[in-house]
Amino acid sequence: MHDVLVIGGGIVGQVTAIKLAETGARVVIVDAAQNSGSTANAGSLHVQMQSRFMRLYPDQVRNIEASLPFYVAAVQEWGLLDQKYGSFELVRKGGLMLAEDEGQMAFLEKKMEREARHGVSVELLDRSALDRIAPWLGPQIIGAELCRDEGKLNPLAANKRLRAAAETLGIEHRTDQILRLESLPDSVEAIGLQGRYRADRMVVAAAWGAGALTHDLGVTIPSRAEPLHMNITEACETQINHLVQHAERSITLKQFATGQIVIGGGWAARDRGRYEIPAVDHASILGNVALAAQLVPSISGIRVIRTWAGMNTTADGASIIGPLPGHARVVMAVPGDAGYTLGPLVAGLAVDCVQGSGLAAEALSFSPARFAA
């Protein structure tokens, strides 16, 4: 028997097993490996509320809002990993929010203020200030809001180099589907297609998977898988350093090293169920891209070489941390929007759940008892 059970393997999973595994706990991690959005990640870390989300969720603005904290601490976490990992190709130049006229730049106004109050550095920046950090956007952006907390990486790096640690670490991985769970006086236990996990202890990171496994166990946590696709072009000569959005149209657009530029933000997959990859909608493809040249002109003619498309997690807009009411073994680890922004910050909370401690008094409003009848 294991001391800890991880269901999911994404990056909370990971970082979960990781820092149990470098206490000297046994750990398995129990992964489907299916559609997972770690995987299919583009690599934004986000820190400022996303126009996109609070169109489409308002009534979890005031949940995002809150968290906001977390967000600026989950990069600072994102930055140690880093150095103590090896490259993730990670850069923290800040975030620019881009506006065409002026409505929206009265709402950036309005946001920036909401979110310099929990301590998210921002700053409103007309069209002269943006051309002297960057004069590649297009001539109908008339200004920005600038985060200087967030930045992005380059995914692959990072999942290949936390894989990497953990095998090192003797960590076991084994890919199955857990159909449910079983809380036992003295253990817990996952059943899966492929045989039954026993531990001490459990940590469910299963994302968008994670409502559907408590359920059995009298907690319903409202955990929807939202499909989503992203598109990376070649290399180009334009120099893109910081996280590119805008106050009112969907979109993200992040240049990694090798200068290829990763275009996403929230375009629309078509789900296909939970054991099929969803399938790149062709509009979506056309609208995304297009809109980025919009925003940048020069990238206008350049190729993209891959589309591919995963799934976003969506609950209430706050993470979910800390025992299941009832079930005290059983410890859930599920970011809130922004997940692999959030991942290995609500890894060390779950952590410290595990282990005793339980959760912090500021992440108290993260407690899966909320969803308790």
Contents of the next structure:
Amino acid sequence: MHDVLVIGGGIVGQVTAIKLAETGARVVIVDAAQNSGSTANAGSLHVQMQSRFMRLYPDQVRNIEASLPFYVAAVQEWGLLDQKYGSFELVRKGGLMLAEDEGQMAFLEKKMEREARHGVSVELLDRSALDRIAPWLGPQIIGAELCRDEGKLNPLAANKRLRAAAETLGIEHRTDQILRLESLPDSVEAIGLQGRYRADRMVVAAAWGAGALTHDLGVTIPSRAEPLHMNITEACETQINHLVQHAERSITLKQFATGQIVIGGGWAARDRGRYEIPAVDHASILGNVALAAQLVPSISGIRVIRTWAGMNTTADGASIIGPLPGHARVVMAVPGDAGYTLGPLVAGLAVDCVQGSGLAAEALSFSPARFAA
Amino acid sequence: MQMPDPSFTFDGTPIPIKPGASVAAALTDQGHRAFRQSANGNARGIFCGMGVCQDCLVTIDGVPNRRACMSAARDGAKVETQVAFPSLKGAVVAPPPEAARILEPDVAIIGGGAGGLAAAIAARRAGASVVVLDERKVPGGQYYKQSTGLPPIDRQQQEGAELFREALDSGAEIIGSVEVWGAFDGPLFIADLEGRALVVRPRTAIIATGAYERPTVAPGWTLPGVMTTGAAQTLWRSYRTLPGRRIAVCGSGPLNAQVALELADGGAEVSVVAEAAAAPWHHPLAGLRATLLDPGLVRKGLGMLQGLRRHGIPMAYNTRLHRIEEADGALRMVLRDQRGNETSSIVDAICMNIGFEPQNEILRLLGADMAYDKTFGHLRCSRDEGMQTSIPCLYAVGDCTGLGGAPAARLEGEIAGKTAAAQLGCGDAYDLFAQKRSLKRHRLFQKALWQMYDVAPYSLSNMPSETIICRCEEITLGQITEGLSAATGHVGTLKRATRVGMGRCQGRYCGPISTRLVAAATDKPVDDRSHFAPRVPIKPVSIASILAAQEALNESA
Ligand SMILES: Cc1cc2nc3c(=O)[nH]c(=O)nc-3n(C[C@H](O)[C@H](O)[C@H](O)COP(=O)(O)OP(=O)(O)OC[C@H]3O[C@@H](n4cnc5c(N)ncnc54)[C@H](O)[C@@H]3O)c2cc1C
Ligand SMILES: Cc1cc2nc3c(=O)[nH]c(=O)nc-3n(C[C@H](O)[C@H](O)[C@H](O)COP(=O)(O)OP(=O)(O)OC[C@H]3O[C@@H](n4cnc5c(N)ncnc54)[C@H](O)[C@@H]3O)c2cc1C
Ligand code: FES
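Now that we've seen the form predicted on its own, could you pull up the form predicted together with the partner chain?
The next block holds the full complex; its first chain is the one shown before.
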């Protein structure tokens, strides 16, 4: 029997397993190897509140605002992980949220004040200040909010290095889809399509799959699969250091160390079921890329070489971390919005719970207790 | 400096332009082989000659990453070696002022080769409105290889010119220089016409996108001067340009001998044609069967061998490419026969072809069912008798469905054209008996023919680990092997771990190889799902062109 069974091998599951194995625990990861957000995401390290999210889920803004210090801490956590297991091509040059009119500037100003109150390093820039750090912006941009805590990394590099670290630590990886969980008096068991897995404790890091697993244990977690679209261009000279977003429209744009420009920002892909990869919609490639070309006109001459679609997970905006009410051996670890950024931090908090020190006081609002009937 | 007329400059040097020449042909004519620098600093040039490999990139008038093989040479243009990381400070590319076009024909045909043109004629004659889209300036496809401005070189090209004329006369609208980069359910196609957007929403679609060539991977296969046999043939047939003075050909299949002969007739010194299979007289049964089924084509084949003998060009059977090295501005090709004996020759250009890969991206994107054909090592698209795929109103003909040859493609086109039109209430598709019978015969002929060659996937186990497998990302066999042990399961996982298949050609050369390596490592059979996921854009598309398409669709909404 293993000490800990981790369900889900995305960024949260992988880092959880690594942290546990480092303390000597015998860990097995069981992953369905389907639609992991961690293998499809864009590697933006988000800190400032994303306008897309604020617009889509206005009722969740309070949750995100309360989480702001965690985003700052999460990026720092990535820095530590990068030192230990990197390089993940991590760059922390800050993120720009662009405004095209006075109304958007006013929105950014209000947002900035809220963020500053939570300890985020933010500043409002006018066009001449922008010209000094981002001369490639379109002429219609009048200013931006700069968030110095933001950055970017290459998730392909991070996933690969972390996977190698996990192998070195002797973590076992199994491919299976878990159908249901059983919580026994002295252990926990997961029943999968291929087999049964028993362990002393369990971490559920199954993202969009979390809700279905905990339902039978009496807690309804509203995790939802959200298929999202991405685009990537051929390589060009490195020029864009910042993570670029917009005050009103859905976009993230940045340049990888390979010189490629990655364009995303939450455009929809077409759902074909949780265990099928989502399909790319024409409206998303056209809309997303056209918007990028308006904001950064000098990319118009280069070419998009691929798009893809991956599965994001949303619940109520905030992370879900800690023991499941009534099942102390089952620890939840599902990150809130911008889950790749939060991943390592969420993993660390979940590990505390597995090891018995309980959920950190400042993270108590993330407890799954909020979903218990 | 005296500029010849007409001409363009390449890194400042004047390059004369022959009538109808592509940038690649004009450069080759002047002895230039290296067109671009890779990220690792290696020189690259023409490889596929048909817009697939993305290795012939140059900067034209400040716009980076233009395919020299697909770009017409224009008088006064400024062409430069493509650097790996072009500056973003270059000119902003605005979509051309002409408005985007939105077409809604009864039948849209993607690909204007033998299959597509035959389908167009049949559907149009039945009364359907037809639009044919083709990537090349002049349609005709890989078999008929048409040229602009030059008279037909032989009967094959003449026949293509006639078919093209017949298609035009039928009243089908045929648009060249169109790159279809998007295929979505509906179907909805989005294309680029020299920077302009083209949006096509047909009632039915016939996909006739053909195949591209499978290379013989070996150390040195990415060097400038090494190209597919078809690329060399296009240079000669479409542009009357020889890929070099001294040439060697390797791989397997009838195209190699044919092109060797064409190039020799054109004045090239062909040192050898290396054929992986045994000589044809070692396959007497298959030869007999082929002769009975199509005596004409077999006679043509024998004529080719005689022609090679006349030129003194040896056919080296049971012989494969072992490696290619640079040798004083030329290439040393090392061949190895079945017994391990090595021979080498110094040449200017090396042509390679060892089978074909179907261009089935559109079919896979739209979800048409596929099955893996072990003998040819590629996917075959499942179709009914009328050439309809598993997706209603989506037809497929010719080599994009799996290798079948030009005569079969033409017959399939006729059948699909008629059937698709009938499905829309234009004519009936009753009298297809003759076509179906000939098609059956052609398929049997193809089967017998390929038994005399060796185009099944070959083993890489004896290849040095530093051999490049992924041309675009410069990923070696060693890196892939290492990736296989770390990233198990699916070729998509291998891709994310090693970057194999992530480049501009989107895994067209390394994908089939990687898929088979993953299948072997996981002990699973190859099927449709074991390949890279089909994703748009089908070919890289400029952001300006996407912008143009977005504006067009916004206005029409
Ligand atoms: C296109 C896209 C772009 C994104 N960009 C960013 C970004 O730039 N920055 C950012 O911070 N975040 C981004 N995200 C979000 C981020 O990727 C995810 O929130 C994060 O990766 C989630 O990590 P995870 O470990 O919780 O889950 P995942 O990586 O989603 O892994 C969950 C795993 O659990 C498995 N699983 C589910 N159910 C079961 C079951 N029953 N049995 C066994 N296994 C199961 C799944 O197969 C999967 O492998 C993006 C998401 C997408 C889709
Ligand atoms: C940071 C980052 C950078 C990236 N950079 C690049 C890049 O530079 N270039 C690039 O090309 N990609 C890039 N990618 C994309 C990446 O390789 C994957 O493509 C991406 O993670 C999503 O997978 P996919 O949709 O492409 O499917 P793949 O990873 O290719 O997986 C294939 C899936 O498709 C299924 N499938 C196969 N055939 C069919 C079919 N006919 N119909 C339906 N399903 C089928 C398979 O079963 C399998 O599940 C990048 C990804 C990330 C996260
Ligand atoms: S040679 Fe031009 S794309 Fe291959």
